[in-house]
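Take a look at this single chain in structure tokens; it is the form predicted on its own.
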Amino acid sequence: MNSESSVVAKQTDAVSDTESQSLRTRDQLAPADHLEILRQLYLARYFDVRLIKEKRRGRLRGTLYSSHNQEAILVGTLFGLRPDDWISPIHRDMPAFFLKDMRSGWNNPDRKGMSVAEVCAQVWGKEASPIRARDNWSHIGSLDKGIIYSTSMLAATIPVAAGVAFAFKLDGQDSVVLTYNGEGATARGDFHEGINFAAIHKLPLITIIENNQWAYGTPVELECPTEDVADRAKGYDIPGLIADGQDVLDVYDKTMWAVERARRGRGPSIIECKTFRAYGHGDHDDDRAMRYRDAEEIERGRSRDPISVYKRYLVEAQLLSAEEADRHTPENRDALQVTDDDFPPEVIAALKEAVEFAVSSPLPEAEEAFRWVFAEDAE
């Protein structure tokens, strides 16, 4: 994994010296913003931990796609967005559905993001889920919340997101669209078609590439012929930025630079966030992943936990005392090793309420299986 210094050095190749000076949007964050970012990192991690434990207890069916060790990408890309911006998450981005516009207040019913309870209802396949139990995990979205419905075919939503961005441009809106994909998705045809269309029409589309080094069981060197996936941006004459995916503020800075550029009508960008997938592709792949990835690679890839990286920054910046930083310590440990004492009480309470809501919610009536299949009367 690239060091932070090499990430910054390579990044400046994509932008002019003048533009690169505006990359430190973090300097505009208030102390309360920094502490909220930390809370959101804790929440994203605990969502993952809680669901893994629920699955082990036999209270949850289906496949889990862990975001463990990649939380800085989700929090860093979403924290600075406006409520009217749109996102297109993928299967490893479940916290994104409730992190969107969470800056407006965790319990604010008017915010443009899903509640944690709605997302849990989706995972448990209950009536209260956004698609009323027609699928589980990440195949959800919301036109009202500005979330494009996700599919299993990564990169397939990029042309859709480009269409949403095109509508913004035609309507004279300065809203932006963020899409999320793994590095393997950049080898697909719809990635090229969507980015090419966005580049030609200078659409406000930012494509976040979560380069966690593995596309299922395929290593990155067999997915992309260049060292950096962001180099693909050169073919479209758009910026290709590289962010340290373990550093939430580096992700935030690069994202906000691309977002403000898009708002000014200057078109799309690609941001490659270098990270590492903590577990298998899904929990069905965990044992196999221990064989196609050796222990040394896993240890090295997980050595810089995004929570510990950010807490170290907060302590050095005197935004958090060392005692406060040590009060909750879920970082650098597997999901089954941590306990509720390792997380802030408000994070535990938020998930507890959401899980209880999902478990107690009813299943939809069987007759609903025919709903939304054929055209229905407006009545």
Given for the second form:
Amino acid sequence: MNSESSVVAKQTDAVSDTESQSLRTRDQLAPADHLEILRQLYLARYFDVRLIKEKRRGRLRGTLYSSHNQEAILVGTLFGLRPDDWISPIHRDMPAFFLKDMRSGWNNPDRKGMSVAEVCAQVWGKEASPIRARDNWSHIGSLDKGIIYSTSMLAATIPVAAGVAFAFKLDGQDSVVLTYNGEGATARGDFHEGINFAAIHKLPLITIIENNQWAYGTPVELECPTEDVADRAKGYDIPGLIADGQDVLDVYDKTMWAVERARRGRGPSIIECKTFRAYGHGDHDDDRAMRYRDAEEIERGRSRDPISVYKRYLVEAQLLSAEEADRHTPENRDALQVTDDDFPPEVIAALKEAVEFAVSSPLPEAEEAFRWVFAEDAE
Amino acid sequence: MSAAAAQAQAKNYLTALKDALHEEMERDPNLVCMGEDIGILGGAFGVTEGLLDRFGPLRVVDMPISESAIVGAAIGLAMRGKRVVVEMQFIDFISCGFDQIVNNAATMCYRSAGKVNLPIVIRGPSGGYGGGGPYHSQQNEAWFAHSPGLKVVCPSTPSDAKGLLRASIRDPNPVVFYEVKELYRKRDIVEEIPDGEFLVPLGHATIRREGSDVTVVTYGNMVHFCLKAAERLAEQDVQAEVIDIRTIVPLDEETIRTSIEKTNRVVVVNEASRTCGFAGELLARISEFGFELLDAPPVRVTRADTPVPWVKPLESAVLPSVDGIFEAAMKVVRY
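Swap state to the form predicted together with the partner chain from the form predicted on its own:
Let us now look at the entire complex, which starts with that chain.
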């Protein structure tokens, strides 16, 4: 994991770039914002736990790429975005689709993020999915909600996101694009081609690297030659920030710094969020992932659950009482060991309703398989 | 000086393309051009000359040598309501952007249940006979015809170059557009092109020469080879009907069928290599819909199954020739 000194060094570089920008946007968060962040962490965790269980029961098709232990990256990067900002999540980021603009109200139909129900309809492969379940799991998007559709070719979203960012520049709009990738994807040409282009034109593109140490079965040192993946930014003369991926507020601060910089036309940034993949690459890999990784490494990697890290902060900052912090405790536990009793009722309710919606939605009809190869005339 | 004025109106293939780009850029403020060396230089062959001065660097973007990022960025721009024309400096280089084209752009409409249309044209110079060697001579349209969701276009004349490019730019789907670089400045292939809203819709073949004895189906530079072969066939009292399909996807099967109903014999010609070239697909379709119409086994003329070699004797040995087309047609006619 990252050393404290490298984090400080990168921050110092960053500060000299635009002194006026705050490195602690968290100071502007209201107490209610903090409680909302905690609720979102719970929701992301519960969503993952629920899917892991559903998958084990054989109710879901396709592969589950668990986001367990990485939720702080999603909540922390998304919490401060504006509704008009765009994102491109990847396979491990399923909660991102509903966490986007969730601050505008979980049940607000006009918010620029997907509903939990829509996301569940996609996971269950139903007609109510935003793409009528024509591609699997995370390959959903929405032009209206500012979510780029991804493919299985990791890093391929970066040039696309750069194109969206170029359009913002062309239209004189100060929206930004956040694109997500694992550390493994930083070895792909599209990562470099996309960021190179964005850096040349100072496009508002922020690349979040979820460095969970493992690209499927290959460790980071066989994917990236530099000590930190963020060092890849040096070749493009852009900031390469490092965030503690277990600390939602550190992720939030670094993201907001890069976002504000991008809004001012200063160009792209890379933010490496150091974390650890709790389970296998996909659920098919869970068992093997316990063998190709050392037990000690796994224990250490899971030892800083983002929910407990954040609760500790909230209690110390007197934003949450110790009693409240202990009321629901899904943290530091295996997904199969937690139950509905470990989550707040509003989180359980949100998922319950969404899953019911997904289950009740019909499967798409077979003849749809032949539609939309090409644009169809306006109906 | 009216004769000279009329002369000045005749456009070559390259000028026709250039005019199409200027007119469409003028017409649609949402149109963006991207590619390597297209702005300051005006394109390696000059197809984009003058665009940067007229439309500025935000709409005429000199891109780094990053074909994947060029196509990817075009997808992103299209997601924000832009239309994009991407230039591949040579169509051979399209392989460097292959993933973004076949896995991303081609499938987007399908994957999004029709919600995302990507009006992107990926155009570039293609074809051999110029001594370009393996990486400046390809005619790789079959790769893209094999990827559902892409339209594939290959004009053979200046007016088609202009009309098809304009139609491709206005099409809501991604289009891969093959320009025949050997025709760019060919002096004997110039045409007067109507001004104004001149479009050639995609999916419509045209008959370049009428005949009753054998149908020759082709496109691109091969159209001119086939027309030369047809002249020689006429000397042998064989009247060849030469069909220029113009767009590979979508394919106008009707024009082909109508012709074969008349001639009952067919030769298919493509410049690309043989195995899985588009000529093979044409023969398969003709066999499916027209087996009983044929009085002779159909024949295809293609490049050999080799890369395109560099020096002249080698290049000529593998590429289709007028002689080869003539002989193929004679074989079918004499069967």
